[in-house]
Structures are given as C-alpha cells and as structure tokens.
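We begin with a single chain expressed as structure tokens, specifically the form predicted alone.
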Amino acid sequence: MADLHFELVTPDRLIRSEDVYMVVVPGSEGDFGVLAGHAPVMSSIREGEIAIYRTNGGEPERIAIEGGFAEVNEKGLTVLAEKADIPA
C-alpha cells in the first residue's frame, strides 16, 4: 500500500512528488527508513543513496544524493538534496 507523501527537491527543481510505501535516507548519524505515520524528525544527510520502495516487499529504486535535509511531519517526507544523480 502506497500511503507515504515524499518529495525530492534539488536547487534546480522538484526531482519525485509521489505516495509510496517506504523511503530510506542516509542520514548524517546512520540511514533510517521511514514509512506512513512516522514519527516528526529533522536530520541532515550524507552523501549516499535514497531507497524508494513503491511497494511492500518491491525492488527499490536509487537515486545518489549529496547532502542536505530530511524532514518527516504529518504530510510525509520531504528531502532536500544539494544535488541528486537521477538515473537515466
């Protein structure tokens, strides 16, 4: 089930707005996944990879990113890359 809001936005433009069912971030102090209903935080993130998971159980998608924000509130996910490496 595919309830979760999340946004990637880079300086240059809005990169995914989509509802899915998990995301992985690597955070600054160690990746963490966040599903619907997560719990409100703010971190910073590292250079890595975001999972984008559709689906339960589903093969994630990668997109590299190189630092910046994560936040998680009642609306969902939004991360805020320096840059995003989007597959072609």
The other form holds:
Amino acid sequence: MADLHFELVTPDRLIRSEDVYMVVVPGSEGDFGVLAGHAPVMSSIREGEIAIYRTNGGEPERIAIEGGFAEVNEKGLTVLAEKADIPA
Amino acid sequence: MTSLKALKGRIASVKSTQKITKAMKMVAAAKLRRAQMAAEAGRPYAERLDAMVASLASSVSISPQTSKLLAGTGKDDVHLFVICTSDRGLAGAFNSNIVRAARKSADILIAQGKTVYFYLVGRKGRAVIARLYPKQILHQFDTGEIKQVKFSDAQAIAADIVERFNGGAFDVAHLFYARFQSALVQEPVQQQIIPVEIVPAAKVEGVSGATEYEPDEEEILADLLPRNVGVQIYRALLENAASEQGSRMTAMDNATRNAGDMINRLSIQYNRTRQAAITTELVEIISGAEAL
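Form predicted in complex with the partner chain, following the form predicted alone:
Below: every chain and molecule of the assembly, starting with the one above.
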C-alpha cells in the first residue's frame, strides 16, 4: 500500500515532511487516524498529541501540538499547528 | 588653501566613520543570515495556509452569515494601510521605498474620494506619513522592544486590526512591506489582507468528492480567517526583517567604499600640500642665503 505523505508545519518552520504509514490527529471533534487514500477532510485541531506511525504496528512518534488545522487531500495530510514541541 | 592640520583632522574623521560603517555592515551581514533563514522557514506555513483558505473559500457560498473577513463589508469606502517599517534608519532606501509605495496607492484612493487610514508598525514610517496625512494615523504599533519577531507579536497586531475591523473602523485593509529577494534587491509589495484576496485556484486538481469539514465550514472559517491575518502579518514582518538587514548591509558597504575613496583623495591632497610647503620653505632659505 502506498504511504501517506505527511507534513507538519508551524509558523516558524516546516517540521516534518515525509512518507509515513499512519498519523493520528487530535481533531476538535475527536481523534482521527489518517491512512493513505483517506477521503478529503478539513478539521480544526485541539491541543493534544499527534502520533506518527512510520510503520504498521511500530512505535509512534508523538509530538505535542497546539491549535491549528489539518487538511487531507489527494496529495496527503497537511497539519498546520500554531505550536509544536519536539522532544529534541 | 586648506591647512595641513585641517586635512589631517578630516582624514582621521573619515577613517573613524569608515570604521563604524564597516562594523555596521558586518553586524548587518550576521543578522541578515539569521533573518533570512527565519523568513525562508516561515514561507511554507504561509503558503499552505493560503492554499487552505483558497480551497475553503471556493467551496463556501457567500451568504449574509459568511464571515466579513472573507466576504467584505460590501463597501470599499474606508481603507486601512498597515505599513511595516523598521525602527532604525541607516538602511539605504529601505523605509522610504515602502512608504513611497504606500503613498502612491493612498493618493490614488484619495483621488477617488475614499478615506485612507494608516496603521504603522515600526517607527520609521511615522515622520513622512504624519507630515502628509496628519489626521489619518489610526495607531502606531511599537516594535521597539522586539528583537526577534515572534508569531505572538504578529498575532497581537492581527488581533488589534481584526477588532478594529469588526468595530467598523474600515472596509479594506492593505499590508505594505518589502519582500526579500536578495541582499541587493528588496521589492516593496502591497497585499490586501481584509477581505481575503481569493486567488482563484489555478489548477483544479481532480477533486474526488466533496471535502468533509469538522466541525463545519462556517466554524472552520471563523477560526481560520483571523489566523490567516496573523500569518500574513507574521510573514510580512519576517520578510521585512530580512530586507532591512540586507538593505543596511548594502548601504553600509557603499558607505565604507565611499569613505575609502575619500581617504585616498584626502591623502593625496595632504601629501601635495605638505610637498608644496616644504618647497616654499626651501626656496625661502636658498633665496635668503643668496642675498647675503
């Protein structure tokens, strides 16, 4: 199965731009997971953790984000967050 | 004829000026690198948000309930010019270029009978605007305390502007800043921020089914649009910061070179004058000895 193209951007910089297996986004109406080929969705985001699964069943990488939007279209998933804390 | 002492003094003074301009150039170059990186790092976010707003705006039908930030107030009588300048001078034509661009547009609008108000960000635009349009400065946002532009600063400005907009202070807002192209070229640009300028999506990518919205379009728009204003201002401030340093670097480089030329000219004049003085003295001694 094709991978999902995922981008995480804050006003300061482009934090992640890579192909992953699945991303779980903390939407304002509840968390939702995005796999490749997801139907187009636009959602606002609440404060929470975004979980990035590089492989099926692997340990996710978690990044705390604050406020913003997620958009899924044919090109993949774009998350625009106001703030993101990356565990260095 | 200028005296030797006076020439010496001038050379010393030009030399110390050159030292200062050289130091300023070096400082500007160091700051430019940082500012340029920040400006480039900030571009992806603004671009993606632009795309998001465009795709959302094209899918929402304009109704009376639509946010005014998108639909406008239905009038365009009162314009607000948000002019971003720097707090410090000695940056070549940087500030005057931005102000000139703003003045040009303002005069066109005023000639059409519209009202133009100014919202100044930074200190350097004030003098000219206050002289030409003394009663039309709405507010000046003080950026004196800000060393490195942060998103929260842009948000504060945006919140203030959106509040004034909702209060009915103006119908259309334009943003003026200098887009950074290189250390030599900074282009003053005008951008409409309220209502959002919809760039018609050039390429309609095979839209497969309607996008779903969570919560719904209206709510997302209500959240997205004010944020978009903040992001546009943030981008303007970042671009401006880079442009300012680039412009200063170029200006100071020129100043240093001019000072060098001046020192050369003055040194030649100094040496000639000294030579002439020695010759005169010798002639006097010789003619004095011959007379004996």
